[in-house]
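The chain below stands alone and is given as structure tokens, in the form predicted on its own.
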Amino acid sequence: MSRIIACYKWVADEADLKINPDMSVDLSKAKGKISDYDKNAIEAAVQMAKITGDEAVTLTYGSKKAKLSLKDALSRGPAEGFWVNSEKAEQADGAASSKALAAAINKIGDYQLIICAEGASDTFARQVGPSVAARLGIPCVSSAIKLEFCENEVKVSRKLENGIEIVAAQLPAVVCILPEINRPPIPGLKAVLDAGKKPTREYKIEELGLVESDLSARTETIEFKAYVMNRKNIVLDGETAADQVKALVGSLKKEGII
């Protein structure tokens, strides 16, 4: 039985972020969660596995904190969870993450499709999926909103700015999906309890033929700053709703928005 591998990232929950007076972001008390977009990737893998008869599994690269993600990931339907454990993941960029994931995928073996989100909900750098494909030497299709299997190919509908493009990629392949592809359900109590009985496999980087220096980031995050929006507080006058709408349209035209 071949595998469909859903890659995901364990990120800080933005609901727990605090903004300091100097607009710096305090992550010290933020709990972790599976990246929202990666939940779509897990759901897509589960749905495709039901169609093809393959086995859906999950894969993450993270520090010891990421161990908390395994049960949540498996409660969403996959049969097995894989985890590359390294403290280097705390500072990893797309290059380092893709190297760890590609090495793990080679170790897992017997796969025909790897599904990634278009980007993670913390950085949305859109680098990992294409980089994994490049390291594995297989095709990559991005911006996917629909997947179909056709013999030895995967047919992908891609959402572009001016329309939908349909392409076919020979398997095995990496597909990066957009959140429009599905609506991941909230796992029920039975699914959560069953997740604790499913197998998980932890990889140390040495098992993957890597050393710590292989996973050094090529980029450095200097600081996080909160986004500030300066509002113009324009008051639209008008005795009637029609007058107010006319004033709004006029203001938008003046700003060059319409």
Second form
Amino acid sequence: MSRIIACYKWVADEADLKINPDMSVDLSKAKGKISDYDKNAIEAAVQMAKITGDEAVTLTYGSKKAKLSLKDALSRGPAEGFWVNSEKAEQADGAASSKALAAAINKIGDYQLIICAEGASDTFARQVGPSVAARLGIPCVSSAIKLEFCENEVKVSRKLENGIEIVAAQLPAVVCILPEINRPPIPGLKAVLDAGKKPTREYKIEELGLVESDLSARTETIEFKAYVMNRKNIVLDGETAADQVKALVGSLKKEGII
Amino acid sequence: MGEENQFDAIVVGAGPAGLACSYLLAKAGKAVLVIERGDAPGAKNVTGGRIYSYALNLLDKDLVDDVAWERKVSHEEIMIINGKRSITMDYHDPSLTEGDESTQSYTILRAVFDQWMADKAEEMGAMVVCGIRVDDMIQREGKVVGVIAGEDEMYAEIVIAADGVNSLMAQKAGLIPDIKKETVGVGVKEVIDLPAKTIEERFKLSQNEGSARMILGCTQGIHGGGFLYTNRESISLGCVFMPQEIVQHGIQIHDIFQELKMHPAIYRLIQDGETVEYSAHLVSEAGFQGMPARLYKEGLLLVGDSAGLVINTGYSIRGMDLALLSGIAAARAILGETDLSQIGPAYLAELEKICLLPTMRLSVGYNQLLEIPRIYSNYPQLAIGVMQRLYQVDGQIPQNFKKQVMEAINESGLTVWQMLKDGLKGVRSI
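Okay, that's the form predicted on its own, but what's the structure of the form predicted in complex with the partner chain?
Now the complete complex, all chains and molecules, led by this one.
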């Protein structure tokens, strides 16, 4: 039995963000959560493991705040939770995160599929999946909406702009999934209670053969500001419903929307 | 049923009542499961509000130093509104912020406070699971033996219903009927963010000091009132009304609340603030008469709002301290009684001992008093009318005081006879 590893990111809950009058963003009161799309990744791993008889596990790279995530992740069905704990994660970019994750995946070993979300719900940079694959020297398939195992391959349906492409990749492989792939259920009472009893494993970066400087970000966030979208405040009138619809269609055409 | 599905106690609802009980049970080594429907403890709550320190002291003295409070209440205020005019009475006792911690009260934000209590209960070993709704209870031979959440069944020697006003658990157990419209009020509340310094200036508070205010006359004559509590960096402002009368008067709740916010004496307190939270909830309004006839069934205890434990005296509202007391009493009963069938009666005895039931009985009179409809319109108008005449200097020959008061009485639509009757009722009730 080998492992299917779902990677996830512990992000600030956007519902708790506060925008200051100067448009700066206050994250201080934001609680953490598993990035929304990563919940799909975990569910995909759990579903695949059921079919293949492998073991679904989760992996995250995060600061000590991410400790809270382990129970949540495990309540979604995986058998074991891995966590690379480093304060460096607070300033990580795709390059740094993928380095930490790839090192941890090598340490965990015996994997045949790595499932990531296409992007995280905070940055949506879409770097981590492909970077992890590159560092591990294994294939990567993105935009996945369906996964099937056949022998030593994974068959992936990729959602493209105008159609669906089906590709096969040699295992082990990294697959980046889109949220359409499944609907992760809300964990039930028993699942939550069971999660507390499942094994978790914390890695310090030294255990992974890394030093702090390895995990320095290659990009730097200079500023983080809120964006205001002004409403156009157009009131359409017209006596009959038909007139109103006509006015609406005209207005939308004028804006180049339709 | 496997061992992993069996607990000593299951507590439904992670509010002050449920968590106080869980804390003490877990501290005594019991296996306790707390199931909360909100995504976090306090998430579903609307309380104003304030907590009295004596109740926390009873729970655990060590907790008091550590409590997640916003401000210590040293200003007790009553405000009467009529039209654009208002009277505010402010009783200030600076000693309430220092020294004796058994008679203080703190303003709190429930999202913070409940989480803090849940953390404390978890430190003692209780398991707190959030985001799970309990759908039903499991009963065998007339005894409650567990709960059902989704597809999962969990069993326990005792289930504690701490699921708030209109308790589903109490209904399923047949201890309360479906809600009666005359026994509950509807509360609406906004939390308005303001810098600490602004709050301290506007309410004339020193650092850490807070004020608690009851507002009368702000409900367009409807049975109800307003409340205002200062938190560290926000103000909790709200109103409670009887929904039945709202319907009869054809008024919208948010219109009354908006009018309160825009009242000149209130607006200057909340000006430039940002509403960060808006919520509404039911509040038990019937005091002792609103309590279920039975607070237990074999295998089940009702605590806090589930047991209707709210006291509204008109000058203050108490609920959270009573919730803590009932949680403490429940835990004491469970820990002190080995015969499971006797836990219910033991709980009642503990409620008496902890002075909760006697206090609730005293609330009967206040409820009678607050049933006088004139309290919400005529009397506020009278008070304001007297003040207006007292302070109005217009160069004319002033009338004598008695005449002025009589004028104000007439204007408010009251009669001396009616006032005597109400006064007598008031004296008798309380």
